[in-house]
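This document starts with one chain, in the form predicted alone, laid out as structure tokens.
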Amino acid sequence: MSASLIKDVKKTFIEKFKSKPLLIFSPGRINIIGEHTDYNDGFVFPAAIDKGIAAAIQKSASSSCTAVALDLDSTIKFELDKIKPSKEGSWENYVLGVVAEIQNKNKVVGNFNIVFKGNIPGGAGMSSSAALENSVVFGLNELFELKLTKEEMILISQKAEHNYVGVNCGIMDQYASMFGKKEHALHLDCRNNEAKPYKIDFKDHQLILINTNVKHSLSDSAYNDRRAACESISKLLNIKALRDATEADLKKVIDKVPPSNYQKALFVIQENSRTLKAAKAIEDNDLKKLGALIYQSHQGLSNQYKVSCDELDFLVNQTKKNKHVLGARMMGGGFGGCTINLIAKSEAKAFIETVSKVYKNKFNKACSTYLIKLEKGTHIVK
């Protein structure tokens, strides 16, 4: 958690609203392995990180609410009985959506002010949106004694994303941000929303994220095509979701589906299995095995599911030249964003320098790097 973020939102809140706020920190997340498995009812392996959103929130005596996005230097005022979605793509929808979804549960929220600021880079696939939604619902639950459970809170955050932001996301981001545990990753079953925390001892290794700083227009159609392919094969196999299929089941319908869709379904089945193997590797303290699974995940995302891009593939291929990197893969929806890398601590600095240089030469664009720690989920800052 960043102390300077908390300081900034608190100072701004007191100056602007002349009252003492409740302070919340809500983290972003990484996903160690298990990509595109969530909407197939499968397993994912996220963890909350030490970057996120800090929010200062308090009741307001005025007849409206004010929300201030400090990093964007942007402010909105709204009335609780007149909430409707703002223009597409605007930050307001994350706040307005959460308030609207709380009201849909027949919970009464009074007027409030909120100031927030984050240090998660946008578009990097670390879920700044889920962190923001969780900070709002968590703060309002506390202020107005709504008695919502954390499970109810993340469903409110998810619905805000569906109905106000227009992104039909799974539950992984909100779950990891809310329930994160220091030094743990959460092995989350996306069918029943239950997770088992695994303590990870990275020993003399650490996680580094490298941001390509590109976002190729992943038209919604690319995501929807993949989702539709998975659903049509599930239907053909007469099962609820690909989570229930084995490679042997899939072979039975090989002549009934286009080869490209067969590969996509095969990837999901294999990725789900890798996520279970990763849990075992962590249990056994076998970082080498975990790294190998992470590499296999990237290979599948790039060659079978086809959601990678030149920049992501380039970064992963660079790591293979360095024996101190145990594993690397693209993380998130794809077509840009970050790679996640498991590397020896002693080599991290040299590796970052080398990779930054070759990336700049190749793409005439800088990449960004972040060292991250696994942290606890959304909480009040005393």
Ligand code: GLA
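Remember, predicted model here, so these are calculated numbers, not experimental data. Residue numbers count along the first chain shown, from 1. Rigid core: the largest C-alpha set superposing within 1.5 Å between the two forms. What changes on going to the form predicted together with alpha-D-galactopyranose:
- With the core held fixed between the two forms, K77 has its Cα displaced by under 2 Å.
- With the core held fixed between the two forms, N106 has its Cα displaced by under 2 Å.
- Relative to the superposed core, E231 undergoes a C-alpha shift of no less than 2 Å between the two forms.
Having seen the form predicted alone, I'd like the form predicted together with alpha-D-galactopyranose now, please.
One chain, no partners, no other molecules: that is all that follows.
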């Protein structure tokens, strides 16, 4: 699948710019558990996948840069000394933001052209945005010998998201996309960005994604609001981040915070602890336990953190009727996108058929399913 993406961007690049590009593949990610914990300095458990963004990039002799989003059939030209955010919600901000944040580090990039194309639908909660940002910073680092470390590159991608896209995201997506490891998930401590890789082989079980194919508006502002709520409670507790709080600590300020925010902070504390327990469950090969934690995560995301939606809740509820599914939950920021499901391999096909039918009946639109492979992070394609 990624081979055909690479072929497409290469072909278009050569036709358009008459030079040989550097080719990069930058993956999207899944997350087994640990949602909305990253910006609370907590733990997450993501993995890079075999879907993402392919980019063809090369220096340009012209006096401006050109970026082509092949899927959208959309092209922009820009000048390096006049970079500013484009209109809200446009793909351009991912590219412009990365260039601007590189410049903010006093690193000098020259004019360049880029063509990119992806096979993750936007809004699926599989981080096509981090994949794109990483492909741009990785390519520019290589072409202009910027000598950025991978750690510096993901911080640039994250800042692009904050300052150009307008989402105050954590580091999970950029980290997973850049540092992914074949057949492994990364148990990442978002306080120091250190990860322990876990080989993921669930034997007769597997992870599948089901995409609601919806993305509700306001998801960006709702995300930023939640982050702000978490930070205000940390301040009240006089700690650096909610990662440092226990449920007992939180109880001490119960009278000082609105009940809805109290529930959100409680969710973060509990989700962080579930993420630690999930690593242990995987070490112990205890898939029942892992599945139960995944279900609890959804419960919390839906009822306490309030980032789910009818479509996601429906898909998770359907799995509860099938004893071959050990756990299911919404994945990523929320308000649409995918659920991640831990299911017996032998039952996956039948389950997908059933769930597709009932989803169509209920919402009058189709859901999509993805079988995914865990792959390495952002890299050059020879």
